[in-house]
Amino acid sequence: MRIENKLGLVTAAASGMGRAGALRFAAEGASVMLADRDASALHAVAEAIEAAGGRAHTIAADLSNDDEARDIVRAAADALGGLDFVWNHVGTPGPARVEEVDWNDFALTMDLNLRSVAVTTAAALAHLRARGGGALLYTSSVSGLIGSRQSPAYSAAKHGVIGYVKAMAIRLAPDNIRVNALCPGPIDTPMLRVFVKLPDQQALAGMDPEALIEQRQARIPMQRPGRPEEVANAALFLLSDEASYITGVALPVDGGATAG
């Protein structure tokens, strides 16, 4: 088992890439603490692990809210006993307007995609620190490594979250905390529709959803979206001390999107 005895904490973890992850962690001997705000789909996927023999927890909260992002972390520590790793994987779509945008969205963007990355990463050091190093993961995307025109503040928010990375990696070396980004590109989750099926992303691209998807796939060189378990693929590998020299790394799970 390639993080057997681990203690982890992963965000988003109800659905999509969030969920395969969790299944996957648990599967390879690592203790989750699962995070989001539904709670009955936590409490589903929890079930799951332990079904299969795993050990989770979950803790619902809404990480826009900087003291639950706080009490995920206190509450991971106290239930599994401490912590080895975090997979920041929270995320929401943000505004395609530019001119017109409504600021409460734009912050939202920014709050959930970027300052949760920094609450909780404030909040996990000292318990990393105390088992003697370990791994922090976020989720960035492709629109962190190049430009959105659907979105430009997401876009921004995500190349915020590699910064962050980068320089977090040099800061946190000497504690042995390795720090890294996944960005993937469109993968096959319920938040991929959501996202399409946004008004302002249909009147931006002149074209109904399902035709956006269509458009999107036909530009990715591998001719279709991710699946889930093959970002949790990424980051089993990332989180796994098979990635021991590896730090600052914001690696693309795109099929081939951002290889052009």
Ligand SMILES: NC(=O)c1ccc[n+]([C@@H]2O[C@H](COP(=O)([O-])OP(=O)(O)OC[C@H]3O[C@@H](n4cnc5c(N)ncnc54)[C@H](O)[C@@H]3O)[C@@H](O)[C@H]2O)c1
The other form holds:
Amino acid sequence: MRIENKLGLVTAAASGMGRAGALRFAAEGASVMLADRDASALHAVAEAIEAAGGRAHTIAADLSNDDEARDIVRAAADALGGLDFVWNHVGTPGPARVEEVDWNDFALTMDLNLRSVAVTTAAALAHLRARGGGALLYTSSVSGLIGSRQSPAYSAAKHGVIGYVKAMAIRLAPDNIRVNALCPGPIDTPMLRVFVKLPDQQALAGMDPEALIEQRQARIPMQRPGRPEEVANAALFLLSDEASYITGVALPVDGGATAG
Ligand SMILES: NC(=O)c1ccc[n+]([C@@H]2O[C@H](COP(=O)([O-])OP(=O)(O)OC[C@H]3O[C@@H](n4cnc5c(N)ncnc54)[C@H](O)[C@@H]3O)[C@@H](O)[C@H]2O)c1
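The form predicted in complex with the named molecule is what I need now, so please give it after the form predicted on its own.
Everything in the complex follows now, all chains and molecules, and the chain you saw is the first one.
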């Protein structure tokens, strides 16, 4: 087992990549606290983990709320008996518009993708230090590495996540805490479709959602979206001791989308 007896918190764990990561981490020996705003989907993930012989707890939380973004850390440390790693996976698509943008949408994009993960991190550090160190992982995006035509606000927030990760890697190295980011390309999860179905995204693209997905796929060297499990594999590696000399990286998991 690759992360046997590690104690971990995973956000946005009820669906997609977070769910795949939660299942994989538990199968590799970790005890996990799963946080998401979707309580019933979250319970289903925990049940699947327990049915497979793993250990999981859940907490329903809206992570755009600072108190709730902090509370999940206390709940995790209490339930698990400490904390070795956090995958700050939560995020949200952003608005396409620039001139007539809804500033509440813009603020939510910044708050959920960037502020909330910083709030959770701040609450987690004492727990990681108490265990002699650990690993923090964040979900940026290929839109955090190159400009996103779809949403400048999302691109700004995800670039911000990578800046935060690099700075925190430097700050936390003396505490034996590694800090890394994943940069997924289009991954086949519900969020992929939520993004392309936003009305202002469609207006920008001038095409229907399925055509937009196909167009984006055609630009990927591997010619297909990623699977949530492929991102979970990368997350497992970066959170495990196998990545003991890796900190401050932003790893694309994108079928080559950012290679050219
Ligand atoms: N799917 C993609 O193509 C893609 C690509 C790059 C990056 N990302 C990033 O991946 C993450 C999303 O993961 P996914 O694709 O696995 O999505 P998903 O749609 O499968 O799951 C998103 C989960 O986030 C939860 N959530 C949303 N808002 C929340 C909130 N305020 N508080 C608590 N939980 C909340 C939802 O309930 C859901 O379970 C985001 O950070 C996103 O920016 C996704």
